[in-house]
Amino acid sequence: MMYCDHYHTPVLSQEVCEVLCSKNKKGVVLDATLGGGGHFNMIARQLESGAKLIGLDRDPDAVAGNREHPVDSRATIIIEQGRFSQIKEILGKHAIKKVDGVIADLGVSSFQIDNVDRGFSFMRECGLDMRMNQHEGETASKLIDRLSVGELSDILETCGEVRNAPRMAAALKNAPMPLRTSGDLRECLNREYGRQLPYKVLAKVFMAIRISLNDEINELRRFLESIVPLLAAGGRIAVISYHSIEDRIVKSFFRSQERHCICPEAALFCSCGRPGQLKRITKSPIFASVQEIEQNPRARSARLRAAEKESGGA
């Protein structure tokens, strides 16, 4: 099965298209998380002749799958492989200095979750890989082997918000068997906590390891910091997150970029002259409707935040 076959049910697609395409159908739009091509295809159908649509993903399988299934669009289509931190260089390769719209869907794609070779799911037996790009870096299994109890505990707490992370980290490090598969990890935790361990806890453990392995938090911060200068005046950015860690980062960043003055609080008047960079379109996150969740249960935890580049922003 190719990457994008049967895997393009995008979350909050109508809301994303409303944010990015309602004002400008002839601009330059970047899908920074191409994945199965769900949002990419929806946006492509909205754009008009003269527009450009760029799809970016760090997963070579996603890039190959989308290239083999050309999208029907009047816009010029560009698909590239790379990380968030490489966005400026990738756009420069195509002589693109500014973009009018950006979407980043931070969730793991359906293909990655359902493909046992990728090792993202705790619901089925699979190797502990979890790399977004299987051609670089160490696997999740090797990461767990390498980390100390303290380091693993920090990851479980900061990336997964796991309660009593030191105990869980010690259980993983002191496992009687090497942790090479999802089943090994589940069995290790069952020995420590019993077989009634909630799926929610297992999900947090897998999420924490995945986030750390792929450096997702730092990549998100790099993305947010690098994309603002690349937004044209009036350009919009939409970010879909799936857990509170990511959502807090996006919310905090949008709020910080909305501030017009960064002078010390004790200053009697503004001397920095700093204009606001972004204006939030969504003061509160947009959630999927009941109908969408019924059709696509993975939309349940999705949260969309959006902002627009101020005309006076650099």
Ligand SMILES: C[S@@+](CC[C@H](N)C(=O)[O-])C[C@H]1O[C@@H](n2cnc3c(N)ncnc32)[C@H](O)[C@@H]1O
Contents of the next structure:
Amino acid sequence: MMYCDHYHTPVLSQEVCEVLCSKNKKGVVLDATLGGGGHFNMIARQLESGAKLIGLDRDPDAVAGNREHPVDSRATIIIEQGRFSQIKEILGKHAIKKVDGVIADLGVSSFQIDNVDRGFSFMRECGLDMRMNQHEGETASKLIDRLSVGELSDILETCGEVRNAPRMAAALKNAPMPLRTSGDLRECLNREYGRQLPYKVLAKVFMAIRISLNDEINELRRFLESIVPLLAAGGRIAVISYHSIEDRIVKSFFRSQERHCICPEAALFCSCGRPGQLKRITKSPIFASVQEIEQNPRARSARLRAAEKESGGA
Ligand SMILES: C[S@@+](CC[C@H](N)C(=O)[O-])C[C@H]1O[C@@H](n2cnc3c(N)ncnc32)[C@H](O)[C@@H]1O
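Given the form predicted on its own above, I would also like to look at the protein as it appears in the form predicted in complex with the ligand.
Next comes the full complex, this chain leading.
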């Protein structure tokens, strides 16, 4: 399977373009989650001469696939491999100090899910890998081997909001054989409960393991923290999340950046003089339309939130 064969349908594409390209078509735009290049190519077509578009992904396969694919654009195109937590250094390498727009379409791409070698799918038989970068770190199978029941239970609860996390964790750790494939994991849990567990439950278990393995929550926090000082005044940030854990983080981060004064509540006078950093463009999240979900069922759980850098922000 090849990346970028117009394979990935970008989620909420019109809405993302509206946020990022309606104001400034000559600025610097960062797509921090290149994936199959869906949003990237769409933004590339909108930008005008003089603009710069940087595509970033931690997955070397996504980077290689996009580099092979010609981009239809008048903008200067840059594609780099790296994580959210490395954004500042990566932009610095290209002497970019500020960006006018940034999109992060969180989670895994269709390519990653559908490619059985990557081990993200709970519906198909595949090795339990789940690494976004297969050249780095341990596989999901090794992670489960290494963790204690308590640690695994915490992950299922905090990263997947899985019910009965302690029972599930104990079942996974007490499996008669090491869990090497998605089928092993499914069977182990089905055996524990004496029935086929619904897909929804299995999806949460897989998601929790994937999020923990790839340190996705910390990556998202670092991304949000690091991007605010890199946004030019009036620059915009758009984040698409696919589950409530990520969405809550984005929502509360945007809110916290809108708060102007950070003096202690008991203070009689404001001494911080802190201007608000961001102004929310979306007070509530934007969801995909019924038509979009019909065409692309993965858009079902997508939620877009966007904000703009205040002109007085640092
Ligand atoms: C939902 S896909 C993006 C799809 C893309 N917007 C498109 O239209 O084709 C998410 C991508 O983000 C990448 N990713 C996830 N976390 C990342 C991180 N912390 N740093 C860089 N890339 C990350 C994944 O490897 C994956 O390719």
